[in-house]
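Presented below, as structure tokens, is a lone chain in the form predicted alone.
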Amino acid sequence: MTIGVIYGGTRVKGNTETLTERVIQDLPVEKIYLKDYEIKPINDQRHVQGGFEEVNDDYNIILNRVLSHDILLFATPIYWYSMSGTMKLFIDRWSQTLKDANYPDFKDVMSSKKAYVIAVGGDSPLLKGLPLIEQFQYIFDFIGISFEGYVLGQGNKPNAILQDEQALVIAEQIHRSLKQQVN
């Protein structure tokens, strides 16, 4: 089984970064930072005539890379009680290619998938990163892909999630979760 970990946000080493580093940590996973590539907002085209246009950006290069893993981690700071801006585009996309004939299999292929969500916020994320995990929820529900888990974290200024133990904790039975099904 192969991991990969999809990173929503921004900020070089954040906190977010920090606690899906500690999931990770001596696994072999591929990392895809969605910060470094351009995903364009989806043109919603599903009731035209002809469907889709083609959109010139690397959100298929993107797509290519998460649908060789068997395991998908979304790692997201908490915004506005949602995901990063970022992530929202990459998943908003999911629409158009299940409409894209390059794709014809993309919700079977990702209904084999187990995912995990790690994110983390600055205001009592365990309460108010419950709607960010239930948005997930219906995601994964949706195209079919297994809910594994998720941990929530407290962190605002750099490396504040080193703090919130019972984050951590999380994060190593992830881990040691992730960890048996790669061996």
Second form
Number of protein chains: 4
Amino acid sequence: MTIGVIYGGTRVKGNTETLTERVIQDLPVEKIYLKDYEIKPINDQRHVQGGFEEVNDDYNIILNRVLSHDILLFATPIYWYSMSGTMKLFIDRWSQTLKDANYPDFKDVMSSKKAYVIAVGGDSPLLKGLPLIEQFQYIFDFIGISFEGYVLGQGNKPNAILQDEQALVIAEQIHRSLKQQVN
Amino acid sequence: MTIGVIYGGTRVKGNTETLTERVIQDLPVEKIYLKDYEIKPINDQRHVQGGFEEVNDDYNIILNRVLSHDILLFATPIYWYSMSGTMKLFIDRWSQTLKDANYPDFKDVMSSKKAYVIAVGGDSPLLKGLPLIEQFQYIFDFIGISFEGYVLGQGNKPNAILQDEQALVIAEQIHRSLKQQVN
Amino acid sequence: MTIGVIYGGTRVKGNTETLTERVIQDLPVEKIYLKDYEIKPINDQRHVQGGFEEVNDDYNIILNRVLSHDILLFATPIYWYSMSGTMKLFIDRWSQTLKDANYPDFKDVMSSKKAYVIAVGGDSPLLKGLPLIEQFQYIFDFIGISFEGYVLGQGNKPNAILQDEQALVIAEQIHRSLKQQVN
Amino acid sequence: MTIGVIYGGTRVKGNTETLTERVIQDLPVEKIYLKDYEIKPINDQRHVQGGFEEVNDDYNIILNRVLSHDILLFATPIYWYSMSGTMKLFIDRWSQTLKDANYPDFKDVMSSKKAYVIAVGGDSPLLKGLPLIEQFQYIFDFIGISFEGYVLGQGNKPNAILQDEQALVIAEQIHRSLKQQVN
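Mind sharing the form predicted in complex with another copy of the chain? What's above is the form predicted alone.
In what comes next, the whole complex appears, and the chain from above leads the way.
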């Protein structure tokens, strides 16, 4: 069992990353910072003759790294009450991969994975972050991933998340659960 | 009262645009196709000394067009149960504009506007599109826009939306309401 | 195909009933006014030896009427952002029926039915009524009912619903759909 | 600062009560078991001449006890994805109290209170319990109560909640927060 962390944020050592560190701790993980890659918006060609054109960007590089792990942590700051645009660009492109002859078993592979969501926002995330969680539920249901848990943290200024005791105890608890799974 | 339509989709004459046409009909509107512009992901520098660096893309061009209208139609296909990544990139950047000395009254200007959401998806949008509507509610509440109404339509294949009679009657009803406002 | 209407409201000719009349019009329906019956709160005895004790109230009378129809309209005022307590009492008791030897095929029978929800509230029902719709989705998913549609109307004072043009056009559209099904 | 616990469940020592005990521990609280009282469904007479008739049941007894506390814990099993019908009957009646000349400052008094929600369900409460949390948010916003936190636990069979480690750590964390407030 290996763990991949998909970071949607843009700040280095932002609150989302700090909270995610509490989840990871000493576990071996691969960290994928989406902001370091170019991901073009999907061009919806599902119903165009010939289908999707190949896109010249870094999406498949990221995808291959994601596909190689058993457990995925989706770690995103809450921007405007949902995942970052960067993370959304990445997920939107799954629609293309679902039609991509080079990934014939994309859905099958995804549906063997487990996922956790780690999301930090400044405006009442425990309440106003709930639609985001519902969307992840629908996303994971569609692609077949098992939604194992989530933690919503509060924080705006750097390190503010360290004051959110509830988020920290949930992060610890997810850590313990992950530790059991990877050992 | 003038109307601006912000399109988040990537397909020409897709279902979202077709449904939006039923809302607009003969009303004069400005159509803004986000896909025709370059919008870079936000780089969260709210807490960096010196604040946000200027970004070299088309965001401000779009923003200026949006700010000039009294009524905004946010028209987006539902990709993975929320707005398109392209539209999310645009909205994420509002956080930068809120700190931008060139737009000191951004929030004030926005809070004089009215908005409608038009969203079309293939997987039970009347149920699985509800978190998206809740997010728009939070977005509009934060920035001060009055959320006047929405229509969720069903459709995947080109023109499928024309079979969604409920969406069409709601679009007609929003049209009548807009017509009264702009006259 | 026969239609049963389950009314959760307490007002005679309230807004919910008025909106429901627009859905029904000339169609033959059986109207079940829950307020006219005694429904005791469920006593959760799922894990008690001997199981549920028989309850001396009108629940089974209502249940039998509900079970006899193919299409169910759940018509409830929105009290405090969800269905009326009266309607909730009725649905809570389904847990008992699921264990009731007198109704061995309760879930099977329910899962052949179609349902619509008609709900009217005074405080932004198109936004704040969405959690209620999500709950009905979960309820129907659990019991196997097909959730065919819903209309959320706005109104507080008597007949205020007649000003909610969008709710009225949706009610009309549901009416047309029902008419096709029962003919 | 005193604490009142409003129990909506029907089982003695059910999972909701067990989880609530982890929140309370050694703190002095008053426990109000709604099932031990008679609460009649509201009869919506807001728009009737003369207004609400007096109701002959135990509602005002409960209300007076609730009003006497600074911090309220709403502890309910999740029945059919929302609060128990019993708890809903109690909250529905607030509409009557809002018009009751004997409680002229009902809303004022309520708006000085803080509340927590403790809810336990058997079917994915961390996901399918979210609409319930959103409803409590709307309820508390309307009446002016400050929504301080919540814990969603999983459990069906007696004591199953003791296996839900995440719920237990959140309960502990709420306990520590309450302890600071009452001391």
